[in-house]
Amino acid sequence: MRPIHSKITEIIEESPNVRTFFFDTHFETAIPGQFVMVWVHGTDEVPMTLSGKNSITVQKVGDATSRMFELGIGDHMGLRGPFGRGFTPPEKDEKVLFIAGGVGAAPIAPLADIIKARGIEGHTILGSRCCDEILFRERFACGRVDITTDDGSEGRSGFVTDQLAETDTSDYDRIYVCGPEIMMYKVFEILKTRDVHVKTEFSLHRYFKCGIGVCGACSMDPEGLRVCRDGPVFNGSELEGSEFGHYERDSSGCKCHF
């Protein structure tokens, strides 16, 4: 699939280091949790999960994302996709819990839009480092929202796991999780002790090269699950006994432990 030459139509500064880019290209058939490969001209091609049908939400962390932050309305990027396995949307009568940390709120926010449109009430645990970095609180306003901040500047002082420890998860039909992997693994451990990890879906990040499951750069030990093709969304049962929460691999294939 060749990249679609896509024009930036709007940029929203969500926080000092996070921006949402809107394009004139719409991915109407995209499922929440799927991603696109973003070609930043002259720099790199990187995977970005869609935060809307025509938007990506970007944290400034490396060369490609730094170059994105230099672009303005009217500039272009190349987009190809959507790729991968997304989240399983809830049914109308199901109870939903969202657990998001930092920019991990971006892949889950389209699910919140869906349940709001379907009249489903959702409960969200939304974490960030400080109050200035809380993302998409208005999109998660589809029910109760518990906010946690590392520095205590808003909501509960601490982590999403602190709030989760006091949350009864037995009544929820579906749980969706995205955030830093070490956070997700702590969430996974809590949910596994309660035997509810099997009704939980996690959105993972790995180093991608091709984005279509051919090169194997994002394969996970020990089963060889390809995050770009078999994921990036996985059921908790698929992650048991895997490298999840322990290490990932860099561009050369070397293990990088968390």
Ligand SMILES: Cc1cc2nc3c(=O)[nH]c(=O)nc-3n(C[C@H](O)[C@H](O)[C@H](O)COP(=O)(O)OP(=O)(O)OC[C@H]3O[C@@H](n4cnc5c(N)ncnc54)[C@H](O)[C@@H]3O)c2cc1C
The other form holds:
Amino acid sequence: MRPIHSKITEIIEESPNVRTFFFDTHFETAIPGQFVMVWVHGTDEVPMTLSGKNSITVQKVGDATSRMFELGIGDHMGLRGPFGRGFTPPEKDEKVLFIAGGVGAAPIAPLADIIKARGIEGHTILGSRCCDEILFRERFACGRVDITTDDGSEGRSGFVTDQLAETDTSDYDRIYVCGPEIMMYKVFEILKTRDVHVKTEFSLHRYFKCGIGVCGACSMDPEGLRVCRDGPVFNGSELEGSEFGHYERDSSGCKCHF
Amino acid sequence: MNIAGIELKNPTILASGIMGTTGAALARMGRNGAGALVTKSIGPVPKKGHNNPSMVELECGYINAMGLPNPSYSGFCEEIGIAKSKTDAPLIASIFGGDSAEFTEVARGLLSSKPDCFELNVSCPHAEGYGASVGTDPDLVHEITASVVDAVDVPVWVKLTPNVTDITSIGRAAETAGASAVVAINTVRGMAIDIHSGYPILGNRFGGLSGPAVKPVAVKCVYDLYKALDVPVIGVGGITCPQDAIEMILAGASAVEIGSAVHDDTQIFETINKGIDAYLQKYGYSKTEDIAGLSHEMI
Ligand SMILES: Cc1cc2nc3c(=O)[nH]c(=O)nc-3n(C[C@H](O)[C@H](O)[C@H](O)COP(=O)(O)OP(=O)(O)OC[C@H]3O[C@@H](n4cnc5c(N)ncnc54)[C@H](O)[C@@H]3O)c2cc1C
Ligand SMILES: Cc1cc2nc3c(=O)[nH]c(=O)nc-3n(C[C@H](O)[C@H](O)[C@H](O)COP(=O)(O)O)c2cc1C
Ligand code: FES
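Could I see the form predicted in complex with the named molecule next, after the form predicted alone?
Full assembly next; the chain just shown is listed first.
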């Protein structure tokens, strides 16, 4: 598909470095965890998870995202998608745990919306660097929410993994995780020792070129799974023994260790 | 089947630039039935490639301008080793450079990882100073091919660009310089513009067309090369089903490479192989060699 010329209809300042952009293009069939390729005219095209049917939630980190932050209501971006494999939504009677760090809350928030609508209770461990950067706390309010901040400015001082270490996970049917890879890997290790990693789904991040499963830029070792097409959401069992948590590749294909 | 100096498991080969950046991805395509595997084109130094968008699906095919991203030959030897250790499909190293010295440097640099063959990319249409910038000049193609053939002890294939007036003159240059086969075609130079914003869609503004749109172009190139050359021709461009592969073989291809179609089906190699076998059986042939170039006899 060609990029869909999409008009920005609303911008919400979530934190000093994170904004949600709403568009006049709605991806009604999108499953939580799926992404769109966002074309910032004249700059670059980058992958962003849909944080809603017609929104992306963006952290300003470099060229494309800085350019996005200069755009206002009425300006346009090109959107292609929805692409990739999303999360498996929970069944009615299942118990759900969300673990989100930083902007990693973006792919998980639509899942929280779904379970709220279905009347399922969800427990969330929501981490961020400081109190100003806690994302979507109201969207996760469908059950207990444990907040952790690196600097202790709100909730528990420390990382989501500190909270997880003290959380009994034996009862949960599904555990959904997204955040920086090191955080996700620490979560994976904890859940693996408890032998519940197979109930877990992780949303991964790799450098995308084509974004549609052809070029192989986002392939993970050792099975050659494509993060853009076979993922970005993977079951914990698919990640066992993989490069996950160890290294990724940059745009030239060179390995970068975490 | 032995084609142009290498023992293919079957006539369907993974084309360069598709799932070819890591050894694991290549091996996955080998497990999915590819008869041989061509790597992403590898050059002398690490290259990031062009900005995105770098590949977009259009109504009739795909347009891409990746810009030859690669980790350089020193960074890629390990990946070839992994691909070779994880699959028994022959491994063809695609390489590029700006001149014969660079091509030879890259080929020599990859030799320690023991590729079964080299494919020279003198045909990428959107990398300044590389690819088609050198591949449209028969003398340069001759010089580059001769120098790589001289430097390595495995077969050398030369992948040609269709963006020339007469592809056979370039094919002949490759053949007389010692190429074991020619591969046709690389992408057809093209462009797509977003009519709403006015921006060219690709980060590089223009790029190369692939997929169904280019098949008739590829068939004609293969047909002409088959007639003009003695070395085998490998057909590539727009193959998405067994019928496409058979058409290419009838035009003169000894084997085919498949690229964009991996988008719709990563099992495409198996599907096409089965379809070719069924066709051969239906029309009473025993092997693909029996039908290669057959359409030339239908006058
Ligand atoms: C499936 C997926 C979903 C994502 N969802 C979100 C989201 O919801 N919100 C959000 O803020 N960020 C998200 N990201 C990350 C986002 O794509 C990058 O932060 C963004 O591309 C940065 O672009 P830049 O030009 O501003 O930064 P640059 O200065 O170009 O790069 C900064 C870093 O961003 C990453 N990056 C740059 N280009 C790409 C690319 N083409 N593909 C992948 N990573 C890239 C690299 O890690 C790079 O080191 C997601 C990434 C992936 C793969
Ligand atoms: C995303 C992409 C990347 C490519 N990269 C290379 C490359 O590195 N070297 C090369 O010789 N050809 C490259 N090609 C060209 C293909 O190998 C092939 O010649 C062309 O796509 C036509 O075949 P198809 O229609 O089956 O895709 C690339 C094609 C695509 C679509
Ligand atoms: S980015 Fe090209 S295959 Fe995933």
